[in-house]
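First comes one chain, alone, set out as structure tokens in the form predicted alone.
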Amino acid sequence: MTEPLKVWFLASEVAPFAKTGGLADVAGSLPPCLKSLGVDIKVGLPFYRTVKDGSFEIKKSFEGLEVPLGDTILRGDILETSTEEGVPVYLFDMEDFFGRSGLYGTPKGDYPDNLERFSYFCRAALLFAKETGLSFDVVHCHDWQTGLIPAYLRTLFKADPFFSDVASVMTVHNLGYQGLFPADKLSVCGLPATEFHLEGIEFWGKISLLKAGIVYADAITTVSPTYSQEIQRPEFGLGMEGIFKKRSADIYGILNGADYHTWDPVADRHINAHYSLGNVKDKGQCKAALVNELGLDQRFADRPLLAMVSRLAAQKGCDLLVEIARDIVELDAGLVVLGAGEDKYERFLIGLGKKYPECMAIRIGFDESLAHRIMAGADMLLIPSRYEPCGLTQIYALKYGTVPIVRATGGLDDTIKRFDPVSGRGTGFKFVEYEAEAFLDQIKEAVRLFEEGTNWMKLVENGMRSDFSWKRSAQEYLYVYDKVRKTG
């Protein structure tokens, strides 16, 4: 009988244990799906305060693991819990590093010792596996926080028999976060000084933990097919396009799946009325309730209601939204914004909300429950991103019968098909050029279609029929695992 594939799945955040963004959603949803396909998978992440304060059943797994860090030896414990689906989850405890309110920093900026924190996590994850005999065929790493692991396997642990047959896969969720640190802190990582060069972990005179993962991993994946091509071009590569181009034969673009257990209007506990493809009319109850909750004029229960649920940052196209916000008012459309981010966008939107309280509702911060009610109550979701590795909100929007208006980049381009009124095919609206006028044109087209009514319901139903569940994506990860295991 063939032994099941063994995977050590390591990430800096995993839902529902610790989350700041989409990485946690992927790390929380993919392992259970892989388990259902027969993979022997185990997950590891730091034991943050948020995990400690959560209502998870946790037990001690290993005490006093000795982990070298620079010229010192740290001793930490490893605890164990599991997902609802029974995937084992190991939590790496080091109170001085992870017993803080934030995962990566405070509102004022990143923690100054992030190199120490995640160097510890990477090395501890490998040493724990060896100490406990937790053997695996593939270690799957995610973003810069785990980028040292492929480098360790190729250097510090290269001659260790325990790791001789281990292959590594590195997933780049967002190239905008590169894990950059001063070169004089190389000793913290524990890597030989000989690895600090152009073909190694050096990036413009600094250490890049993301580059370490990209250079040393056996395979690289991105979170959408289009993004895997975009990062090999100067306009999206952020200085690393040459590195990706050199490794193009080892790059795989695998679209993120959606967590339909959490995001489904049939059973969503956050929304005012449940509805489905066969009962879309009840979405109107969600819209009416949202209009009341946010204090908008009652006419927006029938007029187009646009929404943006996002980080308020340049990457997310907030400058385009700011430029056309008053044009949306002139279309007699409502606008709801939920998010937090750059101060200049927050201040502008707050001011706009005060000026047009009857048609604009601006909520600064993040409210998970409200995000669900907005998704169910809005008619259109705006995602004008400058770049978007994958994006999940547009996928959730489709399920909720909320029509996405997106820029054709990364995963947005892969998931949304432009609606054709003649054929009746398509799921949303797209624009290519990163320009406010192009964005506004698509909003106007969507509003016209909404007002005409004839094709709007067809468009809504097309989206609700879309299926972006994890099973297909998980099969693609299995292919990558199998390929590196055979050749690694």
Ligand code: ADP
Second form
Amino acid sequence: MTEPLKVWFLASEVAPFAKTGGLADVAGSLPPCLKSLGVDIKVGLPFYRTVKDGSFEIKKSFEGLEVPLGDTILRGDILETSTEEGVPVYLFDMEDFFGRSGLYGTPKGDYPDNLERFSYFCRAALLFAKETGLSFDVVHCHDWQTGLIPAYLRTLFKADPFFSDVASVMTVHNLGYQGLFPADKLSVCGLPATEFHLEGIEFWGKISLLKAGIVYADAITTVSPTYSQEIQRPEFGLGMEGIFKKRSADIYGILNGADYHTWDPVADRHINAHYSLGNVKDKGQCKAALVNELGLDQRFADRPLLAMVSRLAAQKGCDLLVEIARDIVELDAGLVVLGAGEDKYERFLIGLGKKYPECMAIRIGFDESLAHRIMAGADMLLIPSRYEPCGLTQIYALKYGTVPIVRATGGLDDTIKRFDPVSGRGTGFKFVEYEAEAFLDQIKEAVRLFEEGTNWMKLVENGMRSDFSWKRSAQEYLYVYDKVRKTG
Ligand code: ADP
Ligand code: GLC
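Mind pulling up the form predicted together with the named molecule next to the form predicted alone we just looked at?
Now the full complex is given, and it begins with the chain already shown.
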């Protein structure tokens, strides 16, 4: 019998333990699916304060791991918990680094010692494996926070027999976050100065931890097929297009899946009424409850209710929302926004909410439970992203019978098909140019269809029928693991 493939899956956020966005959803739901396909998978995550303060069953796994960082040696503990499906999750404790309120920073900006924090995590993850004899065939890294791992395997640990058969896979969830730090801090991460060059960790005179991951990994994946192509072009490559082009034979675009244990109105523990294709009308109860909860005018229990659940960042198309927000009032539609992020968007939206309290509900902050109730209660979800590596909210919205209105980019383009009233096919509304008018046209079209009724139900049901469960995508990851594996 062949040994199961062993994967060490390292990410800076994993739901339900620590989350700021979709990476957590992916890192929380892909490993259990891989486990069900026979992979021996273990997950590693920093031991943030939110994890410590959560109600998870946690035990000590290892005490006093010695981890070099710059010219000092730190000693940290490793704790252990697991996902509901029994995937072990190792938590890397270093109170000075991770015992803080945020994962990466405060609303004022990034923590100044993020290079130290994530260099520590990367190095500790490899040293812990070695120290405890936890052997693996593939280390699967995600975004800049774990980008040093492939670099370590090719440099610091190159001659170490424990790691000689280990392959690395780097998943790029968002090229907009490149893990940039000043060049003179190279010694912090412990890489030799000889790696600071065009084909190494150097990026426009700085260190880029994301680039390190891309350059040194055996394979690169992105979270949708379209994004894997887009990043090889200057409009989306953000200066890294040349690097991706060079590695194009090793890039795989694998669409994210949805965790339907968490995101399905049939059993969602956060919502007011459960429904599915057989009783879509009960979605109306969720809508009425949401209108009440948010203090909107009662007429919005029947009028179209638009929503946005998102980080408030330029990536997410917030500028377009700013431009058309007042037109939504003209259409006599309601608007619900749940989000947190850049100050200028937060302030604009708060102002809008105050001006139109009856038809707009603006909630600034991160609220997992409310996100579910909005998904169930709204009629349409707005996702006008400037770029979108995959996007998960549009996939969740489909399951909740909430019609996505998206810009045709990245994973949004891959997952949403424009509704055609003649054939009755399609799952949402889509616009191409990044322009307010194009966005508003789609909203108007959606409102018109909603008011007309018959076709709307068809559209809602098409979405609810769509299936983005993880299995197929997980099999594509297995294919990539198999391609790069040096063992077996
Ligand atoms: P991204 O990772 O770029 O933020 P995704 O669409 O992939 O975008 O994933 C976003 C995830 O974060 C979804 O699970 C969404 O529900 C959640 N989310 C975003 N903003 C908030 C918020 N303010 N409160 C609660 N959940 C949020
Ligand atoms: C990123 C992207 C988003 C993607 C998520 C999970 O944060 O912005 O599009 O869905 O990662 O892969």
